[in-house]
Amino acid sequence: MTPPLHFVIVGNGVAGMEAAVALRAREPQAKITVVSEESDHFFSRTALMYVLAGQLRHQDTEPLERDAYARLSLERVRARAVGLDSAGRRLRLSGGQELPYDRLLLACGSRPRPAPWPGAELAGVGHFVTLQDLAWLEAELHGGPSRGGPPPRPDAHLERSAPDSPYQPRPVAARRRGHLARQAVVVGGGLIGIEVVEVMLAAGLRPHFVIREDWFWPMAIDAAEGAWITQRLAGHGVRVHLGRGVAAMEGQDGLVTGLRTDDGALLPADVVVVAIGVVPNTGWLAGAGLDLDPSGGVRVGPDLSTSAPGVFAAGDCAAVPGADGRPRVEQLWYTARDQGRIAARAMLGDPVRYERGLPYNSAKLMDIEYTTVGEVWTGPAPDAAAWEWTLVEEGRVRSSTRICGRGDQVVGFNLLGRRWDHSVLARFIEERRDLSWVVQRLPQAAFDTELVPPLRVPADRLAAARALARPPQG
């Protein structure tokens, strides 16, 4: 009788949880052992905001039962991966420990993206992406996580000699300092980044934003809706710095108690937040013969197997190839999600194929809602055929409807200051429609309350709209 595989996955994040459940469905005998180095249960990385916040507690941030791992029999270890022998299928844990395998499915995240300036090691400058980040965050700014609730496990069996992980407790300057932090940096204009302005406003701090691009999120928005994140985060009393750089932290007695800018300005900081970004992270799998992407992403084929045999990788950590054939990381949490489940078939052995279809998004920008759905540009059109058809609204609901397309067809969507279904959205472009057609069936895709009033399009822009639906012929 052969005997049960042996599954197991590094990380229990998203992906990782997603393709346990998914074999554990498939094969009620085998295996499955779940790695972790961060936490003991697998939660939500949008939510750590509103923990710090406390809005919520860290319980509330975890979308399966406590029990899900005794319930699914799934064994847990709680370790550091340290390295990869591929050809014998074991992986290397921290303290010496080798974990044989059938499969493996690498599914260990994303890492922040490391300061490149002096002063980058000083106490009270850190990131927000992991638990311990949040923990250090929370006990800058509040003292400790009493307005999160009770906070995870403690990590006192994590190695100290491992001083590269992201998982390590940081040192607490306010601790050292004999008070909570007063004066905040954020530095990186992206999400994470106007989350952590967020909570700091909600701790009652008036944080600095600093931002090296010349408007918020340019990856994402343009120059006329960045505009007005730029506005919104000034009148709630956001210090916004647009186009500059930063030159070095500063300190005293290993304390922050700055921040230089490129243009030598010194803005006084007890805390700074540095939001530039996540990359993969696979620095272990050095040497494990796996063929890693400029990014560091591990690069699979589109049934997410890596270069290893048996190997696999999902979410942040991969590197999946594009539409135009090229590997990209993709960091978002429904990629992650559909990649986990896509490798867990992958490992049972089922001929399937990741396919991320249209790209969509949603976000709030403190208090503006965010939606994207499709293809859009930030800048120029890319290309002859390309145009854009943009609505702004002043009245009692502010927002702005940017509509990108290609020749006579909608190819995506960029919105904010209303709701939208973004399933609503991606059919128009899936169906190929025209603008002029999407423009007059917008109401089907609005997700707003009952009491907000419906989005109404003047008359000229309704003429624009029928222009550009049908573009000139020869």
The other form holds:
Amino acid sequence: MTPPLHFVIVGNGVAGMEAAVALRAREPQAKITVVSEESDHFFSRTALMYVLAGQLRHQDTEPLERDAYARLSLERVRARAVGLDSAGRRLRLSGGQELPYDRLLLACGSRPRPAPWPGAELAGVGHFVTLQDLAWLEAELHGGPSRGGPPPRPDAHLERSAPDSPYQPRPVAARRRGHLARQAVVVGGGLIGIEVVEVMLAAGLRPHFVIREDWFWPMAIDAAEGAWITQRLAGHGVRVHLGRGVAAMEGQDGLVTGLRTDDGALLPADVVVVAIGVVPNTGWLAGAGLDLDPSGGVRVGPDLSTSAPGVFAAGDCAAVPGADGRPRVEQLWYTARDQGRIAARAMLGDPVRYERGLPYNSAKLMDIEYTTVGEVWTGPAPDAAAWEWTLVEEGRVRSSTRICGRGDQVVGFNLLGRRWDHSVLARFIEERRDLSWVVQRLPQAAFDTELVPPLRVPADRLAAARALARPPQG
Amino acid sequence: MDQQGQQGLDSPWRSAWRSRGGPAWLIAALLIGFYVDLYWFDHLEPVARALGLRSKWFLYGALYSLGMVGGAVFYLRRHGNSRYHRVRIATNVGVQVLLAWTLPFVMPLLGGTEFYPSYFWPLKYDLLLPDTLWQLPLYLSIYGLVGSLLLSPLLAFFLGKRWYCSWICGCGGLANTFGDPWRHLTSKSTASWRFEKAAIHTVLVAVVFMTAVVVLKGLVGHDHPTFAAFADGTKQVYGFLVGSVLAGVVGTGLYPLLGPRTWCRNFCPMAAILGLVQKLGRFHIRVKPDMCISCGNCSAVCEMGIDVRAYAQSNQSFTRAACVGCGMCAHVCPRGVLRLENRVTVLGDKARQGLVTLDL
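For comparison with the form predicted on its own, please write out the form predicted together with its partner chain.
Following is the full complex, with the preceding chain placed first.
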């Protein structure tokens, strides 16, 4: 009889924990160790903004009950992984400990992209990605955690961390300044940026929102949609600065006092949140002999195995082969969850392939609901056959329904202001339906709250859809 | 505006009065004191008379309605963007003010009977007792019987128990207006769920037993004085324990500490019956597949202690007996994953076209 395998998972985020749960379901006897520097419990990172606002307690953001580690016999190690000896199958932890493994899953996620500007080290400047960032921002905005309390053992890792860790506590400017943040700047027109802006509004601040691009989140939102979001932000009292970069963070005695934009303007600030994206948290793997892509993502095959034997990667830290075969990092909740499940099966030797299928996502941009499915573009049409059809509602419901197509087929949806069942829209795309067919069947995909007046397509937009459904022959 | 979803974040855990701090305990003490005085003392009688009201119960009704109107204003300022909540809360407050206060107050002045048409057995536990039925005019007796035994379960089958618990009922109405600031305090623990199941069905058995005994007394009590005394005692004990202590003192008094649905979730026999019907009926909460990010807002906001996220993150549409259909889980979901629906078929997700909702 062979001894039970030892599975080691680095990271207890959604990818790591999905894998741990799947492994335990199949292997009741195996030893499973989960290494996390950041937290005792798996929590929903996307919910950190609600904890910051005081809408949720930390515990509310934990998808599994707190006894999950005990119930599933998962061994928990609160320490930083600092190196990997893939030949000897040993994971090195900060403090000198080594963890031998039979199968290793790298699910160590992302870390915030560091601010490349002078003054980034000032107290009062930080990110909003980790639990430690949350604690820092809670201290700057509110003076400390809410009455819901901090996470359990917030500093259990400090003895076994490293200076370059994203899970190090940040200095709190409010403590030295003697008052909470009154003026705030958020840098970065993406999801984390707009979330922090929303929390700051709830905290009574009127933040500056500095966006380098010409409108908010041009990766996903087109100019007209972006104009609506800017208008909504401004209506809530946010000072939105579009098309402006950062020159430097200014400070005095080590405390941030403002942010200078690249056109020379100084935005006074007690706190600056830099939300310019995240990068794979894989700096510690340098020299481990793994194949990393230029962004830092661990390159994996279709079965999520890395270039080292017995080592797999899933979630934000993995560069998975896309439909075109090129590796890319997918920093989404649902892809991380799916990858975690697939990786667990691969670690058990199942012949599995990770296939993402049609991309989709949703978000909430301030108070505007957003759903996207399939291929959409946010600038000029990418090729001659590509077209788009838009329906803007400005009545009792404000919404924007944008459908992208190519030839006589619908290929994508970008939808703001209403709720949609993405799985129905994905089916429309997979069935290669034309625009007229799709527009007439949009109610099948509607997921609006009861009593909300349904979307009505006016005759002229319907005629436009019919015209696009039958492109001129030739 | 009929924009969907939560507009602006809420911060209950940053307010002591909403997160079991000192002010919350003070409010609870005041509420409990008020209910103890209301049920077992008569200090409020002279106040009621001075205001031209027939009894302290109309003063209580006036305060109750006022609490609902005030709570509704605050609730709708926050969530009134949703048409579902606007219509629901307006209906509930309207029923309270018109049917549960004005009508019973005015009818006797016009020579009619004091009657509360928005309450049914077993919540109004004496409605079906012989003494009540004989005293009421025939049409109201029939209304009470049909409403309690036929109409209310039938509506629950088609619309879910929400038709009553979140649209009509005064207890639910107060919880969803005055009590709304504390909705996140309802426990989601497994232990609280076990308690709920045991407690609510115990009360259901108790009210059926009490009603049966008192009805039997009406039939044979004349010949069996010992049994008649037992029946009277049973009714008294039920009235004291369930009608006063659990519904009033515990149910409302503990709003700021245990959340606003302690009574509805654990003790209301009407909720128990409607919940059982709901399990067999057409109401369900539909979960959009693979979109949940496990943030926990839905579970946190559930005033009935349902761990909604457990269903949402496992792509499982569901019906829970406890759910009162307030719609807040769907409202606060940042990904629009949840939808309250009354399905006609049980074919699941494919039956999209066959779905019937409350759409007006």
